[in-house]
Amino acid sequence: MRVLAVDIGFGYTKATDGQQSQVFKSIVGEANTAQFGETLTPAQTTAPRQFSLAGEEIFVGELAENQSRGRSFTLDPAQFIAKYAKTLGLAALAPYAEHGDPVRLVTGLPISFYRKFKDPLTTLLQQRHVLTIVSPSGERVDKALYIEKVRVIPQPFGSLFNLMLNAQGRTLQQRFATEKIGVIDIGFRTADFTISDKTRYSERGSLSTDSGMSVAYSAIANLLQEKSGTQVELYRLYEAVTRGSIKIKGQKYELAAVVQQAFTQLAVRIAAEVNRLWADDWDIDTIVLTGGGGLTLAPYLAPLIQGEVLPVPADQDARLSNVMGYWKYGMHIWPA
């Protein structure tokens, strides 16, 4: 029995087997037959990005972004679960599962979607799947992926379990099991707030809002459209925001000022939401800021939060905090 974890996010999909992990953009596209298959630079990833699933040839992640004529990306939760979650999840898990061997899977959902989509997501994933993996060289390998059990948890608890548990699923940091901890998990579509009071979930202190990083990215995209006349897809801004500039039709646009303004406005919005939500929970011991957006917004957001905010480790990929916690939780509930 093998434990795997997947975090199927609106911005990025992440998966791990505890030893290896991968991250790719949550984009699905039709697979095109390339007329010229050689590349001038080494491949950026060894994980497969082309699959055949249910008779459909697909690209996922950056391969879909760069090569597909028809690309799909959505921030609508119902459409995301119905059309993309299974495809993205299986693509992410395929490298870590042996052909036909049973695996047990932990995944998560934002708090506001948890009750509605927990059972549908479990039904989508907890079954036998058959897919074909296509390597960059064109070699096709059929794989049966048997997911015998699925556990879906509220998304922010992944980061909490990542801090609390070790690789064997045992308690590593006792304070996270015995104290009252607030978690702010900023993803691309949502910002999730939850309270763990001695590991007990607090319904009163838990909420999802639409204040994910897409709010800031939409503001940046709208300004770029005003200046350039071109509507840039949000997922094509990820690298440009990190780099601080983007070139559109040969003209370079500096982004530092607009990014700072967008991030500041989003941080103010999130701080107002969480301070209002936790107004009665003045006895929170520590606040954990997590998620890919948590790391990005930390310099803007931490000074606005009322309470002790745990620093975001700069040497770790914050996008993996939840999925690593899912895996550790799987090791906890399904010990070897």
Ligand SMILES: Nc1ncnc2c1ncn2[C@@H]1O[C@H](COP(=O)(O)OP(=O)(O)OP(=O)(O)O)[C@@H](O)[C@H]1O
Given for the second form:
Amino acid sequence: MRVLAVDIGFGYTKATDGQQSQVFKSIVGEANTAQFGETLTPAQTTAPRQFSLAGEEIFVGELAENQSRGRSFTLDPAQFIAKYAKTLGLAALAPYAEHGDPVRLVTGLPISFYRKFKDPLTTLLQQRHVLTIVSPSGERVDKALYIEKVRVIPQPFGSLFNLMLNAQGRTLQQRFATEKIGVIDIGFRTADFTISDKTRYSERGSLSTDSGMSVAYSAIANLLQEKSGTQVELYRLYEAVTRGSIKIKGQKYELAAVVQQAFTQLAVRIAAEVNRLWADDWDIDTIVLTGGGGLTLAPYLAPLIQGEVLPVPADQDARLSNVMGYWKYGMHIWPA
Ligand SMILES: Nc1ncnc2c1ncn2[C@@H]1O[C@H](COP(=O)(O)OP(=O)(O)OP(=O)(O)O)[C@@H](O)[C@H]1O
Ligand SMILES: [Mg+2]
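Output the form predicted together with this ligand next; the form predicted alone has already been displayed.
Starting with the chain above, the whole complex follows.
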């Protein structure tokens, strides 16, 4: 029996089978007929990005971003789960499942959507799915994806399990199992805060807010709109922010100052949320900062948080921490 994990974020979809992993932007678009053949697909992408699912021909990820005419992207949670979670999840898992073989799946939801959407998400995924994988050359292969069991956990617990468990699902670092740990998971749309007290979930210390990286990106996009007259889609800003500049209609705009300002403002806002939420939990031993935004914001945020903040490992893509932990948790609850 195979254990797979998927983290369907508002920004990025992440999946792993414990050996390999992949990340792509959480964007779904209409597949256009590939009249230019292979040149449409970036050469470095080996995982499939074109599918036929429930009668629809779709692109996902960067291929949808760059090539689809009708592109969909939403920050609304109910719509996100109903419309995109299944498509993105199956697309991400497709390379890791053998045709028709049963797999068990661990996935997560943000703290605030956990109760409401845990069962609907389970129902949506725990099925026999049929999809067609379309290779860059146009070759079509049908695949039956049989997800026989689904476990949904609160998203930040993924990062905690990633630190706590080894690849066999056994406890590796005892301290994470015996201490009181605060987890701050900063994603694209949400900031999730949770406390694990000797691995027990603390309702009081847990909260989702809208303080994801998109807040900072919106501020940057608004400023760019004022200067250039063009509204840049938020999910197209990461590269520009990293580069420190963006070219719009031939004109280059420097971003370093506005980025610094937007990140500082977001960090101040998150620190205020955390310090308020955990005011009574002054006995937290360690605070774990995670999520892709956790890495980006760490230099701004760590100094503002009261407590010992564990540095984000720089050698690993912070966006993958949750999904890696989901997978280890799967190995823990479904030992081979
Ligand atoms: N290599 C990278 N490529 C893209 N974004 C990155 C990278 N490294 C860090 N980031 C940051 O990570 C953020 C996305 O983080 P993450 O994948 O954890 O969010 P998400 O899980 O999709 O969102 P949410 O948790 O709100 O659903 C981006 O907005 C960006 O600021
Ligand atoms: Mg996330």
